[in-house]
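Here you get one chain, nothing else, as structure tokens; it is the form predicted on its own.
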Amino acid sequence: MTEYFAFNAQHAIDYIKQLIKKSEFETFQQDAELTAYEFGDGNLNLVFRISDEQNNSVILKQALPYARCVGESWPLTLDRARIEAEVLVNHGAICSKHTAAVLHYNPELALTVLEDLGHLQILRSAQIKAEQFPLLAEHVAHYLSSTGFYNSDLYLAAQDKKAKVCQFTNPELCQITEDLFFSDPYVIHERNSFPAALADNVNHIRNNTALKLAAAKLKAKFLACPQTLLHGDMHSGSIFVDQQTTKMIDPEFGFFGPVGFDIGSFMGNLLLNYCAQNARIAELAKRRQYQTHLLTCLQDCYSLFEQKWLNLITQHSNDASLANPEFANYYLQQVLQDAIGYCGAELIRRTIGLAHVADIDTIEDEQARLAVQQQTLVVGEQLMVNAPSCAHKDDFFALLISLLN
């Protein structure tokens, strides 16, 4: 067994050379001259790009035993590297078109070698620049509905499903989500981060009993509803895109949880960018055009996700009782109400919790940034509180439009 140690660039090169000698994958020739550099900016991992003189390249990602944003005082399990690799393998078998490919995995060193998606853009960076991707909604809806359905009780035999729940138990990273999403923003906590000028808005959040009840209900479902194998971290920084391609990366928070969580997180990030553009695009016509694009993307993703799930349940469920169309509609109504709530929770926690988004934090004008933060808190609050009353997508879309205009 190899003893764990944190890699540097030379370690990454040496490791890949060992794989080449063993002919474990065919990205590089045996005599290739390799170079490597670290470029990851995340809190939990080291990420290296290893290239040869012909510009062939792979990504080596290694989990760290602590969160870099906090330091060694916040230890983290290295088993999350196994979770990430196995989620990618699972989702890739179902939806390879939209899942980053795993080339190699080493559990002892907590590292994974992945296809290099550097020719694509990170969605968050592109959307900060107001770039549009007309296929994004369709691709995300397909990825989430297909990986969601084929890992659920509606498709898997009961014993297989329960075995997978055990395989993907991820308590340490789930606790991070449980704390940062559903607990910290609603109390005084040292991990929270927001400007003093936002204090009145934060106090309103903390004193809103209806909102705190909604947060508790969402947390309870997150804790105790293993509906499907989630990506677990479906924000704009976990998606690579171009005009024709969408690829999901970084599912180290993956576990079996409520179906609505991933799509809710994705929609929340679209709304964070929507609000941020109020301080980014000065010209009203251009801003409205881009925000309309974002809102259309959200609505299309929601509608396509719902339709694809309904089709899968009624046409491919292996349990006749669950394939009942009336049950399918009931099931999706519950899922999508959850999604609206999780969407709102994402807005709040990204505004006043530990982990913010560059869409908002890099707005230079302090007053403009504050106005965006105030808007995201209001939208998040209203989505969480009103999610149970959104019995149909038209209810949700009408609520959104009322909040954003």
Second form
2 protein chains.
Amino acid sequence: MTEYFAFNAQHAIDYIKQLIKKSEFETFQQDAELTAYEFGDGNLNLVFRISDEQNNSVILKQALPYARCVGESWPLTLDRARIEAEVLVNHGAICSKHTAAVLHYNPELALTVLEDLGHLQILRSAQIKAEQFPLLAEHVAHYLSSTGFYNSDLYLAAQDKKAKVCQFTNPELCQITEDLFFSDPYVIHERNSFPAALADNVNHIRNNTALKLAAAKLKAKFLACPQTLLHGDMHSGSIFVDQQTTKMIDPEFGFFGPVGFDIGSFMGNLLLNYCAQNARIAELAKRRQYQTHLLTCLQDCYSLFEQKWLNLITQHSNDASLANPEFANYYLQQVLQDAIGYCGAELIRRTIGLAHVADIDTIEDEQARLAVQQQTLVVGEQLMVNAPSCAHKDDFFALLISLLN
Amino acid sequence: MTEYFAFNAQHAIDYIKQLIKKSEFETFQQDAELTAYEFGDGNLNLVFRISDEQNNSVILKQALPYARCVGESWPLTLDRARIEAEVLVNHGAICSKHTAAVLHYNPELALTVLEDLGHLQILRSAQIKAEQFPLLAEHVAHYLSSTGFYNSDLYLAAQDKKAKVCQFTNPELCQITEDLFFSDPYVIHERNSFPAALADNVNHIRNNTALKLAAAKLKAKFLACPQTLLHGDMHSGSIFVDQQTTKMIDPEFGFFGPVGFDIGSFMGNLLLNYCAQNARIAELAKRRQYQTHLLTCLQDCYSLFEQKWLNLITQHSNDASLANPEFANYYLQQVLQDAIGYCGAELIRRTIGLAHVADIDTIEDEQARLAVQQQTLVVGEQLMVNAPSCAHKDDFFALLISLLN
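Just the form predicted on its own so far, so send over the form predicted in complex with a further copy of the same chain.
After this comes the whole thing, all chains and molecules, with the earlier chain placed first.
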């Protein structure tokens, strides 16, 4: 047992050297000369890249007992390092193709050594530059449907699943989502953040009774619907990509929650980028082309996600009563409606809540940025309010198209 | 630490004497002469009554590592003694008036010492004799609404609730319910038990697609909807009564599940007794009077349960977003539909599943018993299938009356 302390770059090197001596992993030769630098992930943790002279490298990520972006005034459990490592191990065992590999985990030091994905781009940065990834929809659908199904009651024995629900109980990080996602944006709260010029739109949100009901339903389900082991933070900053590759990172918000949450968050981020491009791409034809690509990506991703879930239920469910086709259709209809709702909630909370997205915040023209924010609020609101009337994914896609045109 | 062993009556006396010496409770004088006898609760455990010469008495209940009614071939976790004691403590802190008091609990020996409620009757025995309890509806409504609300997300801080969900994870006993309640009755299974003359009705049940969908939905919610800390086994054998008193016992099936489950099980048992009386009370006027009483009890209980929940949400909810009146109405509508479904499922599983009720099984006339069983199957089926179309409790009551007439 080592007592916890916060690392610097030299600690990171020494730690990796120890692991090399114990032959715990093969990235580096025994006599490798290592260098390290800290680059942070911008939010909660310390992150170091450790490399040798042949440019072999690993990532060492350490949780701090507070949120790095705020400081010691926001204490945060070190247990999130365990959650993150264990979600990656769980999801990696099911879908290694799209899950960052864990090379080593130390619970006392709250640190994880991960494969270095630095040759890839963060999806958000790439999408801000309007880059396209033809395999993204299929990859995300595959990751979410397989990790979702194999951690659900449709596959796991009830006793195993209940043990996993406790293993992945993540109250502190869930509370961040409970507050920022479902509560703050619908009331006056000091954590909210939006320009004064958006005040009328925000008031409209706060006074929309149907919307507040939708937010409460989504919150209640987030609190008490442990359907599967979620990533818990499926925004475009948690996804590494290139033309061939898609890898999920950072599941420290992982817990057992509603299946619709992750896919809804992901689609919400596609839509945030879609709206932002109205102010980013000046040339109309080019903008239309890119936005059409984004919308197709969203539709393909949801369609594949649903189809893969259905195939998995049909072929691999271990519970005969839940595998019946009528129940599978009912289950997936609920997931669709939840996903639409969570997607809408992501648009709203990223516009007026604490945590924004760079897609919008880096738009320099204030008026153009305001127009984008007004659009994301309207789209988010309409998705949340109309989610329960979408019986089929085609209803959802038709609703989306009507809102975006 | 004492290693576990199964008690006999002398062990029970010696154990209680030890507790008296340590002044752990006041039921008995230091020099009391104790006698004990085992009477069992008929199902899973050893149960002893220990008395002194002044007729002061306590109950000592010990879990066996197997189900007492079946034998060592059905191993069963001793952890159920912990669950039972901790549910009683939790519910007793909220609603001591209607919860059997725990005087002592020993986790190593899987035993609990409880107040002796032997001066009361078990509700099932009393209702078989068509006895009436004017306060029963109000008492059950009070117990279920208060223990339900104060263990829900509407009252508890999310972090506290999540800890309690893990504390009350009860996989082995839940699996019994998952199998017997939601799976077995709808398929061919050796655990099912019904007379050959009922085969056509049972086939009808097994071939009803809408019913099987309803059963799957109820099972999925039982598996993954930790709304509150349930009693988990709210049948008429778990309730002690007299004209003034109602006390719940035996919550060893307790866990965090859907609010509608307990109230639905309770109503199901009232309806089982209602149907049984068609064969039990020969005199028509007397039978009608008693059945009207039972139906009024059910309606009053549900109406009060709902009203008390609504009052608690309005007055004591700690989550502003969930306390909003639109959400409260939505939440209670879901609870209503769940309760109707679980009520119907109780009727079916008690008729053709493993565990029957004495209300029906002790009807001597075979044809009369068969007619009762046919009725409970029809009522159960119609409740389960029509639950989603009951928007209001009055819809439920109207449905019930149409089914019972």
